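Just one chain is shown here, as structure tokens, and it is the form predicted on its own.
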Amino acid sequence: MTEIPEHLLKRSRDRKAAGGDASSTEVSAGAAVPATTGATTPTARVLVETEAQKPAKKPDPAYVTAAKTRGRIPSWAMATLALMPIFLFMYVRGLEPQKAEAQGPIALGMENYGACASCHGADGAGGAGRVLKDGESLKTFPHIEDMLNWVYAGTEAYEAAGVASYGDPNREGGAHYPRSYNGGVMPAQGEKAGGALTEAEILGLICHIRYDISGADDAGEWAEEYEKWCSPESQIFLDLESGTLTFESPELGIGTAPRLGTPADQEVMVAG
């Protein structure tokens, strides 16, 4: 402990007596004053050296800085982005050519074909009933009038009338007989024959089978038939709907009584 010199104590007492502020200069007798030196303590030196040894912090790369300073995506933008797949799907669908909606007799036939699908298949591939697709019904019935007569009357009426075949008797592979396929029966569809369809509905059904399922070309070989019987503007269809014409009208060449079919190279005989 170091003694404070007497003259310093005296100077402090004199200053205090003179009214001066001695709080910062007065030192009590016997108080120890720590000695100060210019030397750095070992602990301080270690701290300084440690700080000096730390590597300088590298600045963030430009892309990190940009990410940190970039504003957040607003919530409405996130909702828009979530709907983008739907917009894209609708856009692509809009670019696809839309198939024309069926009208006239074919549209009516599509509504009624469900009853035929159980035997002939939804796509006409056959089953209990004969195959209709890939031109098969066109080979059997090169004339639509013969197909209308067969579907109106059905198997049992043909057998009862003693009619041995239906459709083209010269069909490739041989003529078709009323019960020649799996022993199955073609039910009569005409109302007067015990069926459930009107004559206009039977025409629509046959048009759907020939042009949608069997593949007749309405702009090629079968264009004349299509315009006359199956187009939306078909006058025959409109007259059958209104009752102005019936299958028994001689000018149509259909008839409701079972009859032999017509070869492809001959004209249909008009019923008398």
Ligand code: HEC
Contents of the next structure:
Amino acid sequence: MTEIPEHLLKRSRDRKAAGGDASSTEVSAGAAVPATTGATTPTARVLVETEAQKPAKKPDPAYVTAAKTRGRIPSWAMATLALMPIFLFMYVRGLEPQKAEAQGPIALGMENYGACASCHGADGAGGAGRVLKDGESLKTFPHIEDMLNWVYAGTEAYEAAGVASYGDPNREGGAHYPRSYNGGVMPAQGEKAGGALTEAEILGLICHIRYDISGADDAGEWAEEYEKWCSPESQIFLDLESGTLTFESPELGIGTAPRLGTPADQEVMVAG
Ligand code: HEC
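Now that the form predicted on its own has been shown, please provide the structure of the form predicted together with ligand HEC.
Below: every chain and molecule of the assembly, starting with the one above.
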């Protein structure tokens, strides 16, 4: 129920006691008050009631009172509520499985390796495709550029181009040449050769095969290659993703057309 506040009632009483009309506003009858107020002389003064003197208003119905007195959200809680979207975001993020590695070529390669596992085995032990693990890929491809070119183009393009072998021609145990593994065919992966992978995806897969499956030591012998091509900060990977570089950029030494590989003890010739 709405009540007249006690301090207002008290002030009103005090002023009445102090001699009459101090709590009233005096208004000249000739000015704002209509004639019906019964002014008798020009000097007559009309008392206009102040708020405090009006009779108490009709009490509010219970539901209005409830709405008026119901607790509001305290201001300190607003700060907490304002952070709710952030909490929600962090919570949803927390539900996602953690990636084994920060984003980068290897993480991308792990995501896509299913496309290769059917022939090369989940751990690279081979099957319809050649063995990739235990350093085998590193022996065939001492230079990552040659591996990128081979996986991009595949067996049939090499055969069609009449290229005698892929990877290191002096490979330990003999060079690998097209269709030399039980007559099997390595399908082309690059877009121009009829495959479905982007160049950044091919690099990711090859980084995953070299460093996870074949066992290259990213802090030792292979550190330089790792930093340049396969680390999460690899500028080449970022540029392939954004399209600033392609396998055909001469400075990368990859190319999309089949070609002979480079022996381990020689530098890859940068084309162009
Ligand atoms: C349909 C089966 C098949 C699939 C799928 C396949 N490969 Fe192959 N891969 C082969 C065969 C067969 C060879 C040997 C080709 C040859 O002798 O001409 C090979 C060879 C390779 C080699 C050369 C290995 C060496 O040491 O000589 C690499 C590297 C390779 N594949 C990577 C990949 C990657 C990466 C993927 C997934 C994008 C993949 N392969 C998918 C069948 C496959």
